[in-house]
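In the form predicted alone, a lone chain appears below as structure tokens.
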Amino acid sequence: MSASQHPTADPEPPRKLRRLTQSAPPNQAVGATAVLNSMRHIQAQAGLARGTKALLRANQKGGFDCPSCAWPDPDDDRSSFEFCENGAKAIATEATRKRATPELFAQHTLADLAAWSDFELNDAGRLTEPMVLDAGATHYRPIAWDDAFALIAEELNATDPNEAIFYTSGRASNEAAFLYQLFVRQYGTNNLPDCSNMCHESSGAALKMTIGIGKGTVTLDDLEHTDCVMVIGQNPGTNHPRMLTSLEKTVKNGGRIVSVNPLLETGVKAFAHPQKLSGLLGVATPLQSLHVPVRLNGDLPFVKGLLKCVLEAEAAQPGTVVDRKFIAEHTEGYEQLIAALAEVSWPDLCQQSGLTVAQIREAAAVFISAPECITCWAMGLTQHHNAVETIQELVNLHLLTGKIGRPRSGLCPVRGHSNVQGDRTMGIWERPPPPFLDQLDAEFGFKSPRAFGYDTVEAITAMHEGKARVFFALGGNFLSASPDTHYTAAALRRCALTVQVSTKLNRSHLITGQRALILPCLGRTETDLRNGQPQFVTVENSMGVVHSSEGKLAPASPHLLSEVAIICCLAAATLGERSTVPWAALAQNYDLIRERIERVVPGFDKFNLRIHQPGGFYLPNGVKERRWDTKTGKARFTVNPLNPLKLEPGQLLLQTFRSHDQFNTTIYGHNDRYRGITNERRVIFLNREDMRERGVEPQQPIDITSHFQGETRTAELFLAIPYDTPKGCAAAYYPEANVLVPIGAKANISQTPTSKSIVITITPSTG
């Protein structure tokens, strides 16, 4: 590895320990606790004037949209403080007084700034101005936007489209990501991965297959009135705590929870309202009324437990659970899902689900008794070997009892970043349908390629193996949010160019190709002015609603742009006369966005109409209705084989998970109230006979292997912590643990990095 590729600066955060207290998880989340937690990461970093302000704008009408989750907002009447405690911190992350200034990279080398923890990067500030890193250089220095679109230009010039990456974090907004594409195509190229691929895209894939929509079918309003929510591999405590008043409201409405997880989470046990004031007082309503403990891995025989429950209760009373009259009119494959359950055994379920019969049978009644019933999910279901597989298990349970298309039923895969649906609902994809490049060409004049491009674990492949030369991320951090760390970051080495569009420091800015641009963006946050004029931009929640996004704050700094003046002056930077394309026009009125998005998007009529209604609008969806777009037009019941991973003697299951002070790979803090940690994030918890077995000792310095295929890797110095988790399971916080995770380790049809189902040994820690 050549000099001028900046090999010393480390891709994993600091291999040292803290000096860790544990205590007892809580019996009850949010409450006054979390509201002083979240004034006090505002008073911290935006100070109580500036943070206020912005928190009482985040998900109102005509406000900005959280930059945290997905999570939707209520159609009607919205309480004034329509943000939890993480989105707090997201927001308070962003409007911070620090800065990130040129005067820190020239004070620090790349190699300095490798040292600091991943909350040491965030904790620098926002950035300020454009950074380049010339080759062999040991520090970022500033350049003028105009040198750096210029430079950046050059490059992709000199590149075949296809040796270039263009990956999306799930944060850009509509107009962004739809004009980033667009680009990305003109340029010639569908090289177009997104953080999608590393978290629903399993979700968006069995859905596709089975009911026609790789998206959810249900509403908020649905999901508060339902008489059953079953919560499978999601912790909502943590990544969506918004979604706990919803869960309260369902209760208090009747509905019965059923959570279905290895561990027992304390967003799922009761949840105090912080804004009531038996809430504050900690008086909590408890949320769900059964906690299924399965196996890591094991929800597909669980759920194959549940359907078999069901053929059971219908035998036992003909015509009172399986919706026959449904099952005719709208589905396909039936009899071929009855014969195939029929061939699985009882004692298979149980030894792979690691639940008892009579488990299995509990959580069955309370599906089989709800007369609706909604499903949600997250990634404890999406990253595994096997995670279509186990969601197209989930849709046929859902066809065999008719408990979909229907008002309080149907399926909820929980989105997590606050727009990724909407990002591919705009055209970011590797994968392009037909239609959309049929509409896109048509609108603006060109041949778009038909060739698909590379997915996120292809276009590491491809920079690993020297088949892709420039690397460009409009938002995340990359490098941290892909498995396998050390691949990803030799990766990333072999590139000529790599590229980050980003608001804070973080890691993926200290791994770079030969030469590296910073290019520091606006914030939700923060008003965006062209020639004067406020701009808005939209977004897309988890349950199909695009509404307007519209910061009020004033920017970080007067040389930020917003991503689509970015993309907007990269492209014309870039295509010049080989574009029709009005990009500076485009860059000045967001409403000439939206026009073009109108007439090449479905769904989108009188775009700039609707989005000014409070609230904004559904995107349509044939579910709700009982349509199906497949090919024959029915919804389809899937054979789903049981293929369970098997573990050799010694060996243990990894999932790989967050803790409650960070979302995704940004880290608040060093803390998991939730989980009882306090002050050290390199921790693995262990079953407590999983321990007795091997002699750890609790908080004992253990080293972590994973092994795939021959191949091993190593995680060095973590903390062992015994905790309620079912014998043979383990977790670790991401991104310190991604350096397990293998990046041939991939989930059939959807290719999502198995970080839920990672073979492990522990050894006592050498370091």
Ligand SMILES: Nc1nc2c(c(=O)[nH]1)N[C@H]1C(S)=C(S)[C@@H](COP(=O)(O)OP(=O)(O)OC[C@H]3O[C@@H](n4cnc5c(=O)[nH]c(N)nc54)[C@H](O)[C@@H]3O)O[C@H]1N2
Contents of the next structure:
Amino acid sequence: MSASQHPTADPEPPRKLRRLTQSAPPNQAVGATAVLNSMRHIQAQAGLARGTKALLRANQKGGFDCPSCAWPDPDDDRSSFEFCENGAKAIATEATRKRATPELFAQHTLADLAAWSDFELNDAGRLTEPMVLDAGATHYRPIAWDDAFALIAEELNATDPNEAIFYTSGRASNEAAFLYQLFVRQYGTNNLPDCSNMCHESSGAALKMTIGIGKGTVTLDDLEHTDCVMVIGQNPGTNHPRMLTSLEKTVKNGGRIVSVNPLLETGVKAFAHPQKLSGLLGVATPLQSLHVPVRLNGDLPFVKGLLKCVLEAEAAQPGTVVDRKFIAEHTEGYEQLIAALAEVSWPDLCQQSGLTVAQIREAAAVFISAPECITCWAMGLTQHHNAVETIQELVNLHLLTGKIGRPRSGLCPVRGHSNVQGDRTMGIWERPPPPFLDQLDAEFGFKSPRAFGYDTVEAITAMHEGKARVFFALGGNFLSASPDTHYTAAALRRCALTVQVSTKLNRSHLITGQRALILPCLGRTETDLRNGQPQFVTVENSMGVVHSSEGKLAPASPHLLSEVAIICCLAAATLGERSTVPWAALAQNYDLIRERIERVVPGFDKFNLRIHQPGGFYLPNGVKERRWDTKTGKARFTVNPLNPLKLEPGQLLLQTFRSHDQFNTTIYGHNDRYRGITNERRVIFLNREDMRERGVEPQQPIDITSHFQGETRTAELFLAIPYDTPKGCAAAYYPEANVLVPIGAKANISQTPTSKSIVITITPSTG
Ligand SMILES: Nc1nc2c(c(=O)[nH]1)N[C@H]1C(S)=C(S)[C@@H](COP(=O)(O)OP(=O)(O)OC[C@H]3O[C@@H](n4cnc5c(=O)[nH]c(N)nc54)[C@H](O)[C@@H]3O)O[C@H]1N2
Ligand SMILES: Nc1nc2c(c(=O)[nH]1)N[C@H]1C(S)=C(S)[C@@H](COP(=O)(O)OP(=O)(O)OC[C@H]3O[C@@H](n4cnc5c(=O)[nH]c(N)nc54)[C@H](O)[C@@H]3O)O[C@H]1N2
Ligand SMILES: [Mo]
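Right, the form predicted alone is done; let's see the coordinates for the form predicted together with the named molecule.
Next comes the full complex, and the chain you just saw is listed first.
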């Protein structure tokens, strides 16, 4: 057992079943149901007046950036309703009238609260005051802000900087993120893990190595006017619903959509536009013209198949498919790629992708015949052991055909959290590039540490091994979002101090170090007054556009501080005279922070001026001009081995994904409308034949055991759901299934937990 005094709090959500109903997944997404659902959430949480005020400011020029996903806003042509059902839920959950006050903490022990579901924890409402958990205590009690900062400062100053960990979730603004990494580096460490380590790290790593920039290369306009969009390993209908508006435009402009996914997700079947009368009446635009039902983790062999088809088509009609001029001028490694492709056999590709040659050829025909093509992807590609290799293979496909770095063609990793991309641009990174540190040091007159810090998984392991003793989180829900829930819980419990800067109650507040703090902060939707002056912050979306975000609602409590203010107060308290940074001045006027960002981070010239351009500005992206910031100045073809996971007889592969009623670990409700699930989250979607072979009945309660290097982990009590998923492939929701993700199961290079390919067996529940 760990050194903690609060071992009774359960790190897992309660294992209780609800009354589930299953129906056939609908044939179209959004429409009137989505609008009704949005308003239902807004009314229940925020009330109509406050909620509608917030909704009307979402993603408007001069308004706030929707706190949900990172999908970009149109450069022009914004409707007054630039929001979606899930954006509305994210706003409702932040703008809620419910409050998690000191009285709530006085009434409940940590162990009591841990018996609440994730839905109930979030539904307690907004946190209102700083709270502390003293060593040995069973309840949090209120603490004054200054005392909280003094407590953290004292602990940090008694700690070797490399034994402190500073996590960031992707909602932090550019201003907050910039100051946070500056504080952490002046304190003396690069231990800056972030949610990106569990998210698009594989994309960043693959793209940086091959095309020289770890970001996407297209604009929204490119996407809406291209001839083919391949959506691979992504569920936009739920996780980036405004992308459907863009895909509808692509289709109306004559483009085709190919979806590559083990599941036929409702969001890409057909879209009824919620802002048009026709859409509200249920008239939907069919979106995908082809669905490729790849097996889980079958994408690398699938893309290799596409590459082989490209070479065959080129051989049949030389000079028409492979872009030889582009390859000669801009790339290296072509010969090695061709030689390696000759070695792989169709039977291997088919067996490993779960597709037939005909299915691969059909997808290849769409890609090849489209003059311009964009590939979009998300977690379905990034969370596998060979995620980096798979994404590099996609890069090969675009390089071979020259479909990159020109209008309407390119690569589009679709980011998750609304500012996760901006946080990285601001230096939230455990492996900072030396030129960034040189600029930072020059601007602030100090020497930042050069040794790399811990990423998320390394941070958990370090805490577990007693090599780290303070854990500080700027947002997020580290316990529930991380892999291997019980291992992570034990790791956090070994810390002397854990601190969470948060808006809502979550399980990370309940599984703590010896002492713990909750520091409640303003959300995106709220006015941020400093010295009586309203401040705005900035964010960067998935397509590299930086724009402002200014909340308009009254803050949830008079005691809340902005993230910027919290970081400045903490830095001043911790570093005192040691710091070269005017923390108090920066906290009063965010323009001063932006001046500093401009002098440190490339691409932010005239930041305070250009941020007032309607819609913001694009950051420079060399790939759009076919400049490659790689070692040799060329884009790189790579050879990526086929390295499939080997399953023993009886084993299945499990992916952990999102329902339509959650934002990561924030649970809005118990339904998953687009998959026909009502009122239950403890479900496991299974192939019907897999169920029959195992004698499992629909809705039978089963336990799931994961297998990794001789270790097993078990998640109890999930209802079996027969579903259209390829044989051998199962799915369950995150975070309930995170207990199954082994801490040691990481992607090569990016170290991202392999949350989309967990080897499991299933057995009838005995509990
Ligand atoms: N409403 C809402 N919006 C969100 C979020 C949310 O939780 N709720 N989360 C935000 C965040 S942080 C992120 S990162 C994004 C996540 O956005 P997504 O990546 O869309 O999220 P997931 O639910 O993890 O869905 C993964 C999809 O990939 C498919 N998939 C799984 N494994 C494979 C595979 O091996 N190959 C292929 N081809 N497909 C596969 C799944 O069937 C599923 O459709 O969304 C962001 N937006
Ligand atoms: N098994 C499995 N695990 C996964 C994934 C998966 O697909 N499968 N996905 C991974 C991915 S892609 C990601 S990005 C991570 C997400 O990991 P995190 O970002 O750590 O988790 P969230 O659930 O988004 O964090 C929710 C909490 O953030 C706080 N919050 C909300 N808004 C604000 C704000 O404005 N400021 C501050 N300070 N706090 C705020 C609230 O208190 C809320 O409870 O999870 C990863 N974990
Ligand atoms: Mo994410």
